[in-house]
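Form predicted alone, single chain, as structure tokens, below.
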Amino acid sequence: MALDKPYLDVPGTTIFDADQSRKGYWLNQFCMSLMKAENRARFKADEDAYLAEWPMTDEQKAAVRARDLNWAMRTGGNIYFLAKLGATDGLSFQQMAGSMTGMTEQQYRDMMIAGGRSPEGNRVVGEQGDAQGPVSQSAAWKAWQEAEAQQALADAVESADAAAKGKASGHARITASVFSSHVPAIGAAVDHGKTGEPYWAPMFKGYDFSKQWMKENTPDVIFLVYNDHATNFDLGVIPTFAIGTAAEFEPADEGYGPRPVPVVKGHPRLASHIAQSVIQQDFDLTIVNDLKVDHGLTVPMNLMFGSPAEWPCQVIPFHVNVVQYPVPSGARCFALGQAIRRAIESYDEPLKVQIWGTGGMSHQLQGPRAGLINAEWDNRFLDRLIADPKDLSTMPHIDYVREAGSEGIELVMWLIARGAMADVADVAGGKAPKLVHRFFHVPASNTAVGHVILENQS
């Protein structure tokens, strides 16, 4: 089931959605750079040299050189960003808008003086309005399209061959959920070869089963819910929910230098699809095209995969604000998990997806109550997470704070992963998941460690 994009049949119109944002990220960032006078001067002095500094596609650079705004929008450009390019050339917004219509500047001006373009005949492709003709194109774009058509023909032949050989079709599905603490000291123990020391060995032993299970159940994509620890998001911008849509995510420097772990490979198409679907389900997500990942994401990856040269699957990072109150409620997180499941299951590719909830368990890192651990409460939380997550989702924030410590609120992120499982009635009403593994350990540095693996039953 494809996403609902009713705006695709509006003539002469490009809606800047999550897919466009993903495609056009570096093009639009380049345009933003032209807000600084020194950058405009460098660009004017040597366009090719300046464009070479930006990891844009060859087509995007060609569109910029041609000053073809229609072409630039086709490659992901947004008119508000592209306006910086027009301003660098000394053009007014009216001149830029007119350049995309096929009219002369005077004809466009006359149309606006007469009251502007009428919506009559221009609401749906195929009507008889004055915006229904071919898109105005530069000679450079026409030449590019001719070459592109030849490549498309070759791709079609290759695709037909793949179909003849029985290439799989279908939709993505969530196969399992994984829950784990993401203590930074665990990452330090891995990085410095201390996993076998008496203090650490019992904790890492609890993940031995998990590593073997992951080898046998490696997904195509992991949707990994975590919180940024004042690494990407400072107090200037605090998104409640943010999804990473980039192709790669480098390890962040949290003050000790970046961790020596592989770059995380994203899945931009699925991430953009999830973003669009979830927002259409009335959840407000921040779309992040440039993101570094901290221990909140990389430590669970180490615990489940060890320390490979490359991570064996793609990852979609999903940040939840649990640093500054107000933080999202458990009920909101649980419902969000259901929306994410619907989004994933509507993706037209037979991907195996796991959803991970990370953070917690009980811990407090600040104030005279620092060091708080509540093992009894933690284990009751695990019981309820497995058997009655809907009731667990109604627990108020203050219970987390009083019982699990100020930083124990991270556990609301586990409810996103649990809400995405097949037994949640609001989604699928499927069978209860299979409990594959459960582990609890105290302490890892300042924190209680909890870990659960649940498999969806077909």
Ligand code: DHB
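The structure presented is a predicted model; accordingly, all values stated were derived computationally and were not measured. Between two forms, the rigid core is defined as the largest C-alpha subset superposing within 1.5 Å. Numbering follows the first chain given and starts at 1. Compared with the form predicted together with 3,4-dihydroxybenzoic acid (DHB):
- Once the rigid core is overlaid between the two forms, D399 does not reach a Cα shift of 2 Å, moving by less than that.
- After superposition on the rigid core, displacement of the C-alpha of I409 between the two forms stays below 2 Å.
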The other form holds:
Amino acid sequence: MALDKPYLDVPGTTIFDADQSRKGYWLNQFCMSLMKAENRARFKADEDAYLAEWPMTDEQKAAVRARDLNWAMRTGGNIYFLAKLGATDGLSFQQMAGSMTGMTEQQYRDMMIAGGRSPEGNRVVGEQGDAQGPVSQSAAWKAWQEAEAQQALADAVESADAAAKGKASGHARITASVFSSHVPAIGAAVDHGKTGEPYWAPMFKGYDFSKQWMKENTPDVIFLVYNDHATNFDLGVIPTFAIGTAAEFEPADEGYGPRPVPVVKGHPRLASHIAQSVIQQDFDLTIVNDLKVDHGLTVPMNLMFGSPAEWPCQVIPFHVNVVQYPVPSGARCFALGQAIRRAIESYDEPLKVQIWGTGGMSHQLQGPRAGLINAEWDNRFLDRLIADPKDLSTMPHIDYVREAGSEGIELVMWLIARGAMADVADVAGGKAPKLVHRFFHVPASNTAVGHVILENQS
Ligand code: DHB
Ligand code: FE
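Can I have the other form now, the form predicted together with 3,4-dihydroxybenzoic acid (DHB), not the form predicted alone?
Everything in the complex follows now, all chains and molecules, and the chain you saw is the first one.
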């Protein structure tokens, strides 16, 4: 099922959506760099040299050189970013907008003075209005298109070849959910070769099964729900839910130096698809392209994969604010999981996707009550997570805080992963997932470690 893009047939209009943003990322970031006077001066002094510093496509660079804004938008540019280029040339917004219409500056100004362009005939492609094209086009863009037409012919032959070879088709599926605590000290034990010490060995033993299971069930992509711990996000910006849509995410320096773990490779296409689908289901996600990942993400990766030179699959980081109240409710997280499932299952590529919920279990890192552990409550949480997550999702925050400690609130994130499983009634109505592993251990640093693996059966 394709995403809902009802705006594609509005004439003479490009809506800047997640796909456009992905395409235009470096073009728009280049434009943004022109916000600095010193960069504007360098660009003006030598355009080619300045453009060479940016990993834009050749076409994007050509569109910038031609100052062809319609062309630049075709390659992913957004008008508010492109306006920095116009501003560098001393143009007003009216001059920039007018330059895309095929009118002279004076004609466009006169049209605006006369009341602006009418929507009549300009609502849907194929009507008879005055915005139905052709678009104004620089000679450079025309030449580019001619060359491109030649290439398209060659590509068509190649894709017919691929189709003949029976390229796999189908949609993405959520195969399993994994739940695990994340504790910085676990990362330190891995990094300093202490996993065999008496303090740590019993904790790591609980993940021996998981590592083997992961080898046999490596997905293509992990949708990894975690919380950033005042690492990437400071108090300048506090997103409630944030999805990482970049190609790579480096391990963050949390004050001890970056962990010596591999760079996380993202899945920009699937992540953008999920962002668009989930936002269209009324969950307001923050989209993040510039993100360093902290122990909340890297420690569960070590627990499940050990310490390989490269992570064996792609990862979409998904951050949930559990640092500053109000944090999202369990019910909201559970419903979000269902929306994420719909999004993933509507992606037209047969990817195997796991969804992970990390953080928890009981722990309190602050105040005279620090060190709180409630093993009985934690185990009851695991029972309910497995067997009756809908009921569990109605539990208010205050219960987490009182019973599992102030930082035990991280457990709400597990409900996102659980909500994405096949048995959650109003999504798929599939069979209950198979419990393949359950583990509980106290302590890891200040925390009770809980870990569950559930496999979808349908
Ligand atoms: C600890 C646990 C956490 O979840 C965390 O984010 C930081 C520290 C701990 O137990 O030390
Ligand atoms: Fe944490």
